[in-house]
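As structure tokens, one chain now follows by itself in the form predicted on its own.
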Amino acid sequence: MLDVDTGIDDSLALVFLLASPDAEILGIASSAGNVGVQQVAANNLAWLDVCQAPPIEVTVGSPVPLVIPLQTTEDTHGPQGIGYAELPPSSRPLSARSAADMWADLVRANPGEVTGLVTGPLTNLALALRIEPELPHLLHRLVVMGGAFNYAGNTTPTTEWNISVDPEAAKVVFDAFSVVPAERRPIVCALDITERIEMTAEHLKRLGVRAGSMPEERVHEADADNVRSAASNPVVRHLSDAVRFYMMFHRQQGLGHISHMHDPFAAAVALDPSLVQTRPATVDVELVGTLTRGMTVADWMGMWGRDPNADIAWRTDPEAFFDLLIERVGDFAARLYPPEGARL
């Protein structure tokens, strides 16, 4: 079960999961965040088309957070949320049920079997908990991309984007998971680890080579804003155009010609938790601090006297992740759109 606010790095996460033989996507919940929820849903449907995916239910979540107005981030992800990529509009239908209903229905129908992955704000999941309070016990595992602990925020000095969009929802979710046994605690992929997952132009080049796409994919720091990929493979071309925008944003922020792949990394962890080392902690969310509202606070030492409610990822091998991403997405792209002259 995938809950996304697609989003450039959410796009990579979705394509990675579609490319993974060990993943079965039961449903996609569209969350308001990087862009408005209707655009997120349109992006999800369009990526399913590009990836020639079988029918997968795509639901629309709440257009607004639980309490506060919605903030979006087109400066980071582009006006449609997918950078410079221009995906053909999809004719696939949206589901008639809500994202929250889908969360509740899927875990009820598959108790103990569904892994939930949230790479956007936690609004839909918080609303689903109102429908099915037993959801934390019915899920097999939850993986969340969000938060910042011993690390600076990327939205305010103390807050990470997904949590800051809807901190009330994040608190609802962390509080709800305080009752689960240790083996079902959420794995939290926070900025502490996801900002080590730096995609470079070389990774995009390797992806194109793996897919057999021509010409060689080149993304340069000096490229003008109107430069677009000429890749023969549509998956490579659209992903490259999306990531090109993301790299431009990171460069403008003084971070270099890279892009942080927060969400596909969390997707990989959802499939294989052994990719990370984790530490248990009790996590809460600040809701009233003048300077720290939306901050995720971890009690590592048990000072609050409350049991841990999260396993926080703190160590991984970034290049091993990129090897996996390039292998899976590159091979998948080549199967969907075989290089000219390839033997089938």
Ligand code: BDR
Contents of the next structure:
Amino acid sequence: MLDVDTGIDDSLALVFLLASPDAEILGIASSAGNVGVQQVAANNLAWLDVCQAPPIEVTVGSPVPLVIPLQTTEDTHGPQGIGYAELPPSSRPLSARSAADMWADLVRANPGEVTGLVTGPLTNLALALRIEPELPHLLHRLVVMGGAFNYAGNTTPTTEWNISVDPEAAKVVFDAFSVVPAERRPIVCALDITERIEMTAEHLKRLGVRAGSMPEERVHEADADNVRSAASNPVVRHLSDAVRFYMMFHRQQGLGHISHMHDPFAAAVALDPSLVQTRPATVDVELVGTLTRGMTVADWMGMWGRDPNADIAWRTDPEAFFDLLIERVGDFAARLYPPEGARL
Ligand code: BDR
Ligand code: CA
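Would you mind generating the form predicted in complex with this ligand now that we have the form predicted on its own?
Up next: the whole complex, starting with the chain shown before.
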């Protein structure tokens, strides 16, 4: 199951998973983060419509972190969390159960079978651990996008966004998973690796070509703010408008005309952990530092005398990931919205 704060890159993660024949999405938990939780839930439902998905349960999570007030980041993801994309509002219903209940219920009903992917703050999962303390043993594997280890933060100098929004929840989760055997250790995709996953305008162009979308997808850094995609394929058009905003944000940060695809990368790892080489470490979260609150600290050498509780993704081939993303999402988009002349 997924727990997301959709979010531009969460959107791509969701579409990638919907496009992946080897993924069965049991449920989508909405977490407060990039934008408020109701908007996150609305975005999740709207993407399901765009992707013509079968009914998939979407739950609403906690509107606030465990202890601190919610911080959102419309500057990064746009006023509604999906950049410049404008998705028709969905009439799909939201689930009546909470996101935390969904986590607990799904792992109890499918012991050892569910992979959990969290690409937002860990609030819902921390709450689920109160309901079902055995959750770490019941889950097949947890994959988390979050943290920064031997690497600068993107929210404070030491702290990554998903952890920064709810550091107490992150600590609860890392502590709870310290009991699992090595093969069940969470795989953590931190900024150290996800900031190497740089999406470019060329990737968007290739996505359009793969989907048979017309005209050629062009996202240029000199484009005026009001330029939008004219792609004939709605999946390509909406994703391109979302990513255009994300690229503008990264440019403003001095990072160039790119965008970091943190969450789709973590989604790909959840489907196929062999995409990454990992290193075991004992991870803890700083909660009291006046300058470093929310920092994820990795003990690589066992200096704390505690067993590893995470496998930190360390090496990957970013272009192999983009080939996979473009192939899967492009083919999926073409199937959903066949190019003119290709209706058989
Ligand atoms: C993470 O923060 C969010 O803004 C992104 O969606 C991603 O999950 C990267 O730090
Ligand atoms: Ca996210």
